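Have a look below at one chain only, the form predicted alone, in structure tokens format.
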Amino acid sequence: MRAHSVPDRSYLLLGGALAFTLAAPLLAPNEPDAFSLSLRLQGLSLEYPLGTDHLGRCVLSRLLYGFHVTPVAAFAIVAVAASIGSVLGLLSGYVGGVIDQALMRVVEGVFIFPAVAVALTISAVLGLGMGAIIVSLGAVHWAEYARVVRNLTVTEKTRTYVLAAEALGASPNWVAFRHILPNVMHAILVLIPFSMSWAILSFSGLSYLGLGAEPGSSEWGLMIAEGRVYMRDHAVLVLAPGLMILSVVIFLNTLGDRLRDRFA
């Protein structure tokens, strides 16, 4: 078998950021949903680093626990689109024929459609909340993982190691999980922070849509919805999770291109 290994570099990166991730609300300086109207709107203080809200909870421990919201929720739909996406990739690319003329049929349809409009769609049917946004921005972003999946399986199975593997009488579901599905999971690693960031984008947008997070949450895009009317006298509401937002996407699209460089 070929193997790929992930570049120290990018193991830093990673493990950085889970790192900080886990760690965000021990550096809250406050409860994230402690409000007193009477702080409500607040400037910059040593107490409150970023000021208050309209409710008067801490803009910087809400941004903080945040992490625990947005970036969580994006890691589930990537895992849902991730798993979907390669299970079908692999088994299409691999048995080929009808099926593969009929997944790669559907995955084609699905690029058709804007994937936040069917999310939508989909959300309609399982009710609104997070776990309903999730599955379905989920089923919507899994054909991008079958495509790529598909088509490296399709030249992988070609080549020695799996044509050995098939004379030697092992299980069609041994060869793609065992033999075939290692040696492109490189492309799926690369894959995951591009991923993450449209996740995130997506998921902040439907929440400061109100049909994301639930009220009263951490979770970015909904801090910039609640923020929005307090915008004029009062940017930082605004600014800092969208800053935040950036700073993440920025971040994972910069894991993702190093990634890519090392296993191109």
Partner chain sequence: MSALVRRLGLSLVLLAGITVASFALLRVMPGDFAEILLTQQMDGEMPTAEALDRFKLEHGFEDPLPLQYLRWLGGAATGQLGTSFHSEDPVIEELVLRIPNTVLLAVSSIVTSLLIAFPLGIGAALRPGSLFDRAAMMIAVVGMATPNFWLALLGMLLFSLTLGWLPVSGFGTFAHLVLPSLVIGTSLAGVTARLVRSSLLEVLSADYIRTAHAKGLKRIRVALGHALPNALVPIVTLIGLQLGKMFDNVVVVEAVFGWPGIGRLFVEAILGRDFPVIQGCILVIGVAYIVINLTVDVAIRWIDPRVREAL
Contents of the next structure:
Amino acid sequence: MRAHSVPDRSYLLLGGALAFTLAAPLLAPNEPDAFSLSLRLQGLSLEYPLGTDHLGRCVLSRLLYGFHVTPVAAFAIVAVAASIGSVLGLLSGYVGGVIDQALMRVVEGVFIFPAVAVALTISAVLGLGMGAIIVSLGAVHWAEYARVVRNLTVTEKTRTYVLAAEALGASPNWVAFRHILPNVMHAILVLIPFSMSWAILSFSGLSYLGLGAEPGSSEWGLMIAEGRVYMRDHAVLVLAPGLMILSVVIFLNTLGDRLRDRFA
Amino acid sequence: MSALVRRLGLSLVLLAGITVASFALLRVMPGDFAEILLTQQMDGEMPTAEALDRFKLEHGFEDPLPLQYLRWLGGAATGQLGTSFHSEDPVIEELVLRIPNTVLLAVSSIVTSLLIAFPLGIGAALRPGSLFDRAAMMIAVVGMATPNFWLALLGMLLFSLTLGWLPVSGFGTFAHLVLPSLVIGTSLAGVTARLVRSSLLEVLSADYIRTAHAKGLKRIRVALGHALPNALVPIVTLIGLQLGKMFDNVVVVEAVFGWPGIGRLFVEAILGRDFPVIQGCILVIGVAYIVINLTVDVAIRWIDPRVREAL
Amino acid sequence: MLNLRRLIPLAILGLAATGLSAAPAQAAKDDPDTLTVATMWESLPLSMKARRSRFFNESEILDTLIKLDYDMSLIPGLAVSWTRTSDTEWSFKLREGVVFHDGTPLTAEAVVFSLERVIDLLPYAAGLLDVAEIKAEGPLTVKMRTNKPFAALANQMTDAITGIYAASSFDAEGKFVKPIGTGPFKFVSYAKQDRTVVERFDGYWGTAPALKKVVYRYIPDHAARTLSLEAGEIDLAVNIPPADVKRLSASGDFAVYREPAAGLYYMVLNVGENGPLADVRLRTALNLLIDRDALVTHALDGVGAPAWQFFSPSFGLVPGDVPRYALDPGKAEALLTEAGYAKEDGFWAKDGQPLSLNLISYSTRTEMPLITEAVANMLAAAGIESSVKMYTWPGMLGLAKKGEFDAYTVFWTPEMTGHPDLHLKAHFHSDQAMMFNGYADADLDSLLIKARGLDAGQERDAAYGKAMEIIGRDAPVVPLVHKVYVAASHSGVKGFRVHPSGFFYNLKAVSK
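Can you give me the structure for the form predicted in complex with the partner chain, which would complement the form predicted alone we have just seen?
Expanding to the full complex; the earlier chain stays at the top.
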């Protein structure tokens, strides 16, 4: 299987990025929530390399701790989407027939729907907050996974190893999850970086509007929203978190391109 | 023909789903809708239990849900969507005021994105691997990865405050439209430029293009005259998809620039817990999305002779 | 086959046909006859609603019988004099020779008609004035009789909601159409969510305005208001974010106006049984823990005055010796301990349950997020957790009405009509209880009712002094900051002055 045969630089890159994301808060020079109103809106200094925000919190530390907010939220969104999508895709492709027809019509509908609008609607009912937004964004993003997994499943299920397993009397669940799923995994993997990019941009956008992360969080979009009032005199408050989002998304997209080139 | 009919059928099912969802919104929202309505009518005074019961009976809140839904649907079809909790104006009035503004922004953003994407994509495809190609694709990558709201702020700082060329925010003149369209246009242009490039490259390598070459046509005329129209189908499909998802961009950018459109109305309604307006926005967004996708379907069939013949 | 070269011009044509005018963006500054004002609230000249946000605009179109001066004292408006003839009776003598924008003369009959219409249409106005009867006596005398002894009526008659409308403001069925008044400016047009335009009224009874036209632009985004001023798109902006004050002041191109105003930022505490703040010791502790000086100097860049008591001492509306809170973390800790809380890992908890407050507010007013977040941080530093959520004003109010909060921060103008009754009665009297925090106290109720019947003097001061003591003792609110109202214009604008009510712009005195 091709999926198992390419331990290349992409994985190194991914591993490095994961390690950095996990370790980012360790690099923070200060407590991210430690506030001191008398030290607010300080310029760049050794103690506060990127200065302080409107509550006197260290901007760099908040940016670094932000690695455990924005990308983690995005990952949660993608995890929700990928698991719903993969299960439904497997089901649709493996069972086929009317269920497949119906599910794929739903996918067609959901796929092209403005996801943020749906997420906002769901969170309007669930109430404001990060959890609501994660669930809602995840719940509208699954269609992409369902479609890809379903299409691959349809081809995989005619392969000899599947037919053999079935002939040996394996249960449909067993075949779907133990035989087919590992073989469509690479397609799911390719989708994840792009989904993450999308989720980061959407989630930080909603936080910017006051509909995502709650006040006090070091979410990057929220940091931009808070810094905006001071933008003219303290541009770093807006520039730094924006560059953070930009670079993470570029990284993810590049990673996605590489993975796609490998697997496609 | 049957494909189109199937699409129509699917759209109808979707429409029904959207109306049910928006109807359901007022039933699942926190708090008793009837009580909120009555409190509003009584100018903020809390109604008594008896008054509330009477109100519910008189206004059909005790009827079976399907009946209530049909009645609501009839109202919605004739523009009766209730009144905003906040402005106390009819919801339909709030919507009608903003729809043209959002349509304007959406169309202008798409046009802007094409004006950016085509020169980049065509230029890149004509000389693949050149410096221009790499620069253009770099621009595309950055464009796709830049958060809209951030780009909007940077644009404001540069074009409005430092250079003084464009107004900061608001609505009314052509100048007000430029920054918001540029922001959305840039974020859409990345994908389009990449697609223009790859579709062109694919078509340029095809047989009949090589024949055209043999006839001594200049490369650029080949690209524009023969290759581009053939590359158009995937591009139009993409534009359709972008239009359908346009709301995701509009919602953020309208808020940043104070653009009085559906997106800002929707966000304000959610933060203000103005449920009748939320409901109205969902209906508008849902219907717009169905119409856009049907239109795109038809457009693609019209552009692509192979699909047209299949109809 | 479709030709792309035909497609692009088509799209551009379509865009141009959508009716956008290509007018230049920065016309505002250069037109000496028109003043463009950016406001945080939308003016709503065509709606007859008890919404204060509309008054800044209408107070220039309509006149009230009595007006509030810049020191919050009463000065003549359409009435040249007024007297309280008995406990419940008042007499107002009208100005001679005043005409409405439609040319009809201002008479006692017209005043009676207008006030009766407004009371009819607006339950809020009826509650505010509490009148049993209004009648004309002769051409220029209006008599009013209140339901109960009510000393503050003259003050209430400065409330813009009592502005006098010409009969032609209403249609044949008595429905409100548009404001036609006696003010210095006449209503011209209104575009929802965008702007309201008024023009000079040449028949105005007072000094004619210098400006020919005023455009009120609705720019709810705080940062955008200042930015628009800096970009030269508007002449005057109100409610400037504190962060912008320093920069605008430092630049020679702008004039910044800042004056103590009657507004108060405060935190309403839910005293209802289910919440932790049902315990008065906790509410008092909160009052002792929040450093108002730090709030002002840091969260608000010095734009404001620390509020250790409910009414600002600047306006002397209640006797000066009312109790004041002071910063006293030690006493606060003692109170928390007494209430059964103990510090675990730096945070207060009781029976294993951490003390955590559900704190809500709204981002539609410039300073609310700054104040709320600073308060939450101060509480966290003192060991009290809170979760903060931001809504719009109506969104937060909806939750407040349902009691879904432990605390909310809010801004209100307690002395809007220059009399303590308006705010105390509406917010602390158990009948109205507009704070929705479940607070009620029988003694306070009767003191407030008694005080509103008394004319200025020792007896009234004693009653209000006692009322303020009860409020201080029960601590249903945490006063935070007394407002300093900020507006800014480019330096060409002359004659603007901040009115302490925050609701009157008095643009008739402005020129540019």
